[in-house]
Amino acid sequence: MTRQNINRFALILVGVVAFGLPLVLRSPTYLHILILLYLYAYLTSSWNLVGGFAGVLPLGHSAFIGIGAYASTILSLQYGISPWIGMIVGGILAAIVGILIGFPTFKMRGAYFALATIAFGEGIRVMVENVDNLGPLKINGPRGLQIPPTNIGFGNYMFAGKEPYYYIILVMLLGILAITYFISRSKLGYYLNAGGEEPEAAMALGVNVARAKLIAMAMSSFFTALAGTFYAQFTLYIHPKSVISLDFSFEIAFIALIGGRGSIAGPVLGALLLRPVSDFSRIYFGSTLPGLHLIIFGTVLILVMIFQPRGLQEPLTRAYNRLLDKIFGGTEQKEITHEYS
């Protein structure tokens, strides 16, 4: 057994456990929590394409969730178009909007960029909240849209139990992780890392930093909007404060920053640690202390930024590598010595 084989075995084991959980975990409540955990891990991984690799801090990604949710729901309710098709339409619309937003805002630095994305997200929410009809499209303002659970079936993206939703979001999560992996090792990934850390030096070497960031923004917006459709079909009810809220945007960013943005495992690790805190704080303190989960997130974020500024994935990765060194260090050294002797 080599280090690579152990890593592959660990990934396969995690995948087998993830796909097998619904077979042994029959509680709808725990399945619901797991679905939300995967959803946030997926959203944070999508955010990570631009917020991690590109080195910027977008705080308005809930707008893209809203675009995906409203696009697929309106097309389904008013025109009878399958939400699967509406999901792609919403993703394309979100990618276009992401490019339009990114083109002027990527010229800003630091807090100015973050504030611009907050203003964009809030602007979208206020518009949707105060308009009943957008041309021929009925969005119902603050009342939102309800999806009647009458057409159960895969083609209608609607299921009687939670297990199909579990597997759909799990496949989406694995897909975005695979895409993140390949991007991190592609020319685009190197351009984004260079442009995020030293943009002037990267441009001096001929890297089109603005173009790389716009591509990342389009991809991030597209995949984020896909999650908006999933959320709409999972909850069967959307309104501006549920899908286009600052809370949503902040939670995504907090999870990435605490877990370790710019890494593949960071968003998943952050969601794994923070989503249960959010869910249980809402269950037990939602009526008396609303917003407590954000206070907890903020406190954890401050501590992480002080002691582990690169996120929790870094010390955990070091601990994992030390464990492998203890197991395989001596064996690998003997193999190398034998090979060159």
Contents of the next structure:
Amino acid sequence: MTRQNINRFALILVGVVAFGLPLVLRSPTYLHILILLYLYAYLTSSWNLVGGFAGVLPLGHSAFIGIGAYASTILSLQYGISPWIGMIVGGILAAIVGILIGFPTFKMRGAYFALATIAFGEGIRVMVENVDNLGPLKINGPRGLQIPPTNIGFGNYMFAGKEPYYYIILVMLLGILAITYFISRSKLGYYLNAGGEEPEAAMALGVNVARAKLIAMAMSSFFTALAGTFYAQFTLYIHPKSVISLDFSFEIAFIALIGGRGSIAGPVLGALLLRPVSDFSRIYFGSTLPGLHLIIFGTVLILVMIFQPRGLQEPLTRAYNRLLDKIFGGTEQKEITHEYS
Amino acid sequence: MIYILEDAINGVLMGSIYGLTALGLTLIFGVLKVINFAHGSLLMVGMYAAYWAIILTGVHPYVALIIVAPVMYLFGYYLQDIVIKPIFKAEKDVREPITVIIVTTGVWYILDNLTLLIFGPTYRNIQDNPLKGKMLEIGEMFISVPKLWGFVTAVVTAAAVYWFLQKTRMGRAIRATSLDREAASLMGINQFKVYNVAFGIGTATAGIAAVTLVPFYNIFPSVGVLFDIKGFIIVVLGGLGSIGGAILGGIIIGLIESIAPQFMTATWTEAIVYGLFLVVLFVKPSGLFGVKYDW
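Let's see the other form, the form predicted in complex with the partner chain, since the form predicted alone is already up.
Below: every chain and molecule of the assembly, starting with the one above.
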């Protein structure tokens, strides 16, 4: 068996396990945890399109989650439009906002960009909190919007059990991973990489860095907004503090950074490592040791940044390859790296 | 009319305290070129330190400065030395290392939640302190006394930091490092020592700000976040790295917060502040009082 075949086999195995899990795992609590895990992996992968490949640090992505959640919810509550259509509308809206916000901010240097995106996210939250009615649209200010679970069915993006949500978010996650894979091997991916590492050099070679970053931003905000709709339909209740929160934005960035920003597997790895910590510490220590998971997050983050600044994805890949060598003998392939330094 | 004047005066007083909370942020950015996301948490730590110092000894709140400021200086010094320095060494040639921003975020999460773990989510305040709820009556106007003390402290602290940077040997070393790391190193300045001192001083000013807040403000684990975001806005408004700009930026925010509610719903003022911040970022990222070089 060649190394490529082994990898392919492992991927298929993971896929089969992921799709089969709900058949074995009947506990709604565990399904809930898994759904959130996939949701975060999805969100982080979307974030990664701009935060990882374009080499900037956006910390206001919850604004796009909010746009997606509110767009589909308002459309379905007030106009009876299926959230599936609302999801696309929200995504397009978010992409437009993303381009508008990306236009001035991409000119900024590192720290300023991070601050501007924080202010943008927080600004959107404050506005939503202060507006009850936007023209004919009912936003309901800080009280948020509740989705009555009356019309259960696929067309209404609403289900009685957790399994359908599980499969929807799993498919969304696989979709974004495939998209990330293709982008990373496309011209756009190379442009982004070049622009992120050496913007002057890339521009001198005739790469339109600004345009590449805007495209990445539009895609990132589009896909993030789709998750907003999913979140709204999954929890059936959205309010500004829950969907457009700074914590949301930061956690996404954390997962990406710990897993490995700019890599395809990084976001999934990050979510796989951090989400269970957060869920289980909340279940078991939530009342006795509040905030424990955030202390763990912070510590892991600092340690990873000090010892593995490119994320845990790198040492884990190495360990995986070494393991394969041990089992199948040293059919060592040439390691492909994107590093030049 | 008199009410607006009263609001304006109280706004300036509160704004100067905001400025004082942001002073360390601007100083640290000026030297390390790093936005310290943990700054609000350091302020929170200072508030708890001041709270316990005052509660346990029963002294006048401002006497706590004698303990809080040096303790916070050492805390900041060693935080930078132990946690942040390794990353600086790893990313020597990056001018504005994003990794350091991320590490300070980690510090923020750890500090806030450790405090939550140890002291619980309770809102604390110092009930019987001589400044609590004191008002100065001038004509028909009421001016808050603890905020007046805060204003004086802010101005004195800013002047002292400015004097230190301009007149002392260490201050000169700090300014040199902020202008050009490599050149300063070549002149025999130990840049990491300079970073430690700058971080220490920045943290000490957060401690001083904490002491001015404690007599009239609630103390709780996530109190720093409020001042964090406000601090970012203030330092960008005033120009990152500018000491005077931090105080003036703070006063602008204080004025908006105190006067705007006269004309609109109070919660909208926050939106105005964010809007102003974004406009300044887009139009003049060097800030209203920022100099071409960061100092």
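Note that the rigid core is defined as the largest set of C-alphas that superpose within 1.5 Å between two forms. The structure presented is a predicted model; accordingly, all values stated were derived computationally and were not measured. Residue numbers count along the first chain shown, from 1.
For Phe280, a C-alpha deviation of 2 angstroms or more is recorded between these two forms after rigid-core alignment.
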